[in-house]
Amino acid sequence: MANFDPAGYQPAQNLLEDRVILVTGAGSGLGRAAARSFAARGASVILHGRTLSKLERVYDEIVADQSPEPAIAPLNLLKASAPDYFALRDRIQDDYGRLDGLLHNAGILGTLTPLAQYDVNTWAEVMHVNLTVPFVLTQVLLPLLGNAADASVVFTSSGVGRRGRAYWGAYAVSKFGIEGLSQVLADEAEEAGRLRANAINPGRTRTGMRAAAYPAEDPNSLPAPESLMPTYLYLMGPDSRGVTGETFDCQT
C-alpha cells in the first residue's frame, strides 16, 4: 500500500489541462465528483454510464462550472459486445486521437449474503461489470492510451478487496482480483514507462452503493464524494509519474 498523504496534497489548478479522460460510472457518486474535478482541472473528460439523463446532469454541471466542454458515452456494460467496446475506442481516436488517463470507477455491489446461497447468475453479473469488464476496455483502449505521453489507469479497489470479510461474496471477490489486474498491468507496462496503472480504495463514502450496503448508517456521518479527490487527481495527473502497481486509500 502506497504511502501517500491526501490532506498534504495541494494540486494545480491546471494539473489536468489538456488531457483527455474517460471515466467509467460518471452518472454519480464518485464518478460524478471526479469527472467534474477533472474537468475543473482543465480535462477533456469522456463521461460514460448507463443512465443518459444522469450523465446530461453531469455534463451541465461541468459546463456551468466553465471547464472544458465534456463529451457523453452512454453504454450498459451488462449488455455491451465487441462492437460497442471497438465503436467507443473508434470515437475517442477520431475525436482525440489520444487517451490520457482511465478511471474504472463503474461497479455493482451484487447481494450480501452466505456463499453457499449466493445466485449463481447474480455472481457471475458483479464479476463481469466489476472485474472482466475493467480487463476488456484497458485492453481496447491500450493503443490510445499508448498514444499519450504520460498516460494513467486508475482502478477502483475496496478494503473487501484486501481481506475478504462474510457475506461479500462476489463484490469483494472482484475487487480483489482488481488488485491483481492494476499490479499485473503495471508490470506489463513499467519498462514502456509511459503507462502508469495503480489501484484506490476511496473507502467509507457517501455513495448510493454503501446506503444500499449499510441500509442504517446514517449518510451524513459519511464523507462527501468530492472530499476524497486530492489522491484521484494526484494519481490522474503528472504528479504521480512514475509511481506504478501501488494502492492507495483515499482515507486514513
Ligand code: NAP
Contents of the next structure:
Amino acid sequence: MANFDPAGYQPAQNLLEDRVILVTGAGSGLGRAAARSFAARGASVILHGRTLSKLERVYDEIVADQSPEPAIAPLNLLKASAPDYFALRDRIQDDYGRLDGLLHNAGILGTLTPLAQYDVNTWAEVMHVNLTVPFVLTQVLLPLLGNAADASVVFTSSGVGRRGRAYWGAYAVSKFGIEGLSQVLADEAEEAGRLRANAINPGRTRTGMRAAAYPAEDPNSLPAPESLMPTYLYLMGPDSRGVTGETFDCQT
Ligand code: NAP
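Starting from the form predicted alone, produce the coordinates for the form predicted in complex with the ligand.
To see the whole picture, the full complex is given below, headed by that same chain.
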C-alpha cells in the first residue's frame, strides 16, 4: 500500500493545466466527480459513458464551472468492438495529439450471489466491463499515452479486490484482476519512465452502485465522491511523478 496522506494533500489550482484526460464512466458517481475535479484544475477532460444525457449534464456542469470545455464520448462498453475503440483513439489523436491521463472508472456490480448460483452470463459481462475493457482501452491508447511527457493511468479497484468476500463473485474477481493489470502495465512501462500506472480504491462511497449493493444503508452515512478527489488529483498530476505499480486507498 502506498504511503500517501489525502488529508494533508493540497493540489495546486493549475495542477492539471494543459493535460488531456479521459475518464470512463464520467456520467455519474465517482467518474462525474473526478471529471469535474480534473477540469476545475485545468484539464481538458474527455467524458466517456454509456448514457449520453448524463454526459451532457456533466458537460454543462463543467462549462458552468468555467473550466476548460470538455469533450463527450458515449460508448456502451458491453457492445463496443474494435472499430469503436479505434474511432475513439483517432478522435483523441486528431483533437489533441496525445493523452496525459486515463482514469478507468466505469464498472458494473453484477449480482451479489453465492458462486454456486452465480449466472455465467452475468459473470462474463462483469469481467468484460470491469477488466477486459480497461485492458483493451489501455492497449489501444498506449501510443497516445506515449506521446505525453508524463502520462498517468489509474485503475479503479475495491476493497473486495484485495480480500475476497462471500457473494461478491465476478465483481471481486474483476477487481483482483485490475490490480494485477495495473502492476503488469507499471512493470512494463517502468523502463520507458514516461508512463505510470496505479490502482485506486475509493472505499465505500455515496453512489448508485453502492446503493444497489447496500439498499438498506443510509446514503448520508457515506462520504460523497467529491470528498475523495485529493487522491485522484494526486495520481493524475505531476506530484505523483515516479510513483508506479502502487495501490492507493482514498479512505484510511
Ligand atoms: P456508478 O455511479 O454506478 O458509476 C459507474 C459508471 O460506469 C457509470 O457512469 C456508468 O455509466 C458506467 N458504466 C457502467 N456500465 C457501462 C457500460 N456498459 N458502458 C459504458 N459505461 C458504463 O458507480 P460508482 O460507485 O461511481 O463506481 C465507479 C467505480 O468505483 C467503479 O469501478 C466501482 O467498481 C468503483 N468503486 C466504487 C465504490 C463505491 O462504494 N461506490 C467502492 C469501491 C469501488 P451509466 O451511468 O451511463 O450507466
